[in-house]
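Quick heads-up: it's one chain on its own, the form predicted on its own, in structure tokens.
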Amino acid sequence: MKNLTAFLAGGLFGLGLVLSDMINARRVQGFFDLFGAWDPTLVFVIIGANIPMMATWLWVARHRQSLLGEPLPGVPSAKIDMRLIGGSVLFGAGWGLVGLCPGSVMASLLFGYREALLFAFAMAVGFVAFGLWRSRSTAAA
């Protein structure tokens, strides 16, 4: 049952990015040409992901199951360190330069996109590499 129920959400945030056109890596970027032709899109989307996701925190901030018995993790930590700016930089910076991020990929893998493969296999590429820096970091400390 978990597994079809992230199936399912994850088709549902699919879907959504696939409506929105948001798989449309020159509609995200519109989005950042600020002093161009500045494409708003992105904010109603923004907007349309956060009021369920507060709902979210909201219910899980009184439960500690999920609906399927499942724990639930904890609220995410408020430090603002180095490592959350610098990621969140680079991921900022990709997507304003792409116009891609991960779920937008994995959603226009499903359409062919060219574009999507090699963003896909250079995410690849960045998790294996962070896989091995994160493991020699924390082997070296």
Contents of the next structure:
Amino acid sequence: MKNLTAFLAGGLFGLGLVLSDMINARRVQGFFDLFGAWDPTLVFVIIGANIPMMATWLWVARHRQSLLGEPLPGVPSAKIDMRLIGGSVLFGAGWGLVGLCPGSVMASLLFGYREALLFAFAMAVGFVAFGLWRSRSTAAA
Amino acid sequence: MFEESWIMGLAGGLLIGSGAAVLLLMNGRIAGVSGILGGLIDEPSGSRTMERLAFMAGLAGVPFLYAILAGTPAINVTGSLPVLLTGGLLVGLGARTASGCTSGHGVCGLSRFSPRSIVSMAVAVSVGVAVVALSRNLLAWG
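Let's compare: the form predicted on its own is above, so bring in the form predicted in complex with its partner chain.
Full complex below, order starting with the chain above.
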């Protein structure tokens, strides 16, 4: 059941990315192009996506476990550190450079575009590099 | 074109948020794509592997079905190999270092007013704006 609901969740997420055209790198870069032909679509996507999630967080605050009996996430950390800032700088640089993010590249991965596969490959290298860095820094600490 | 794109943006956004809501409401999990993919890479045989794979199968598989039925949407990504590889590497490393990307921070975090998510998205969008401004106006790319 958990796998079925996870599949359904991923499916809705992916369909939303396609219908909102957030898999279109030119549209995402258009959002970043504040000083050119600005495209506000991404703002509407973020607003739309935050509406059901705000309602869900209100539900989470009043419950101890999920509908399938799983533990719910706790209160988020408020610690703003250099890791958060530095990571966000790197992420934003890549996001602006190509116009793809992890969700949008996964949703368009099976369309058969060589560019999406190359980007996803490099992203996976980045994930592995992070894993190596983290295991080294925890071993040192 | 804007008139249509903002309606589709809002409608698509509602679907994205509904997907994230299903994962939280049912599985008690945050629908952060970089976190779920990173989890698969960091602990490939962990107890949550099937659940993570199922989410990814939906995320990639349902758009694939859509493409078969409605035609493949254009993604309009640069063809430059160095740009693609640099961008992918930065996105992968940056999202994991910041503990989240557009889905984890921009959808799941912003909706609970997480200070870390607000800062992360503000920084990432600012850098994205700077990168696009630099590449379009100074380097005169695409």
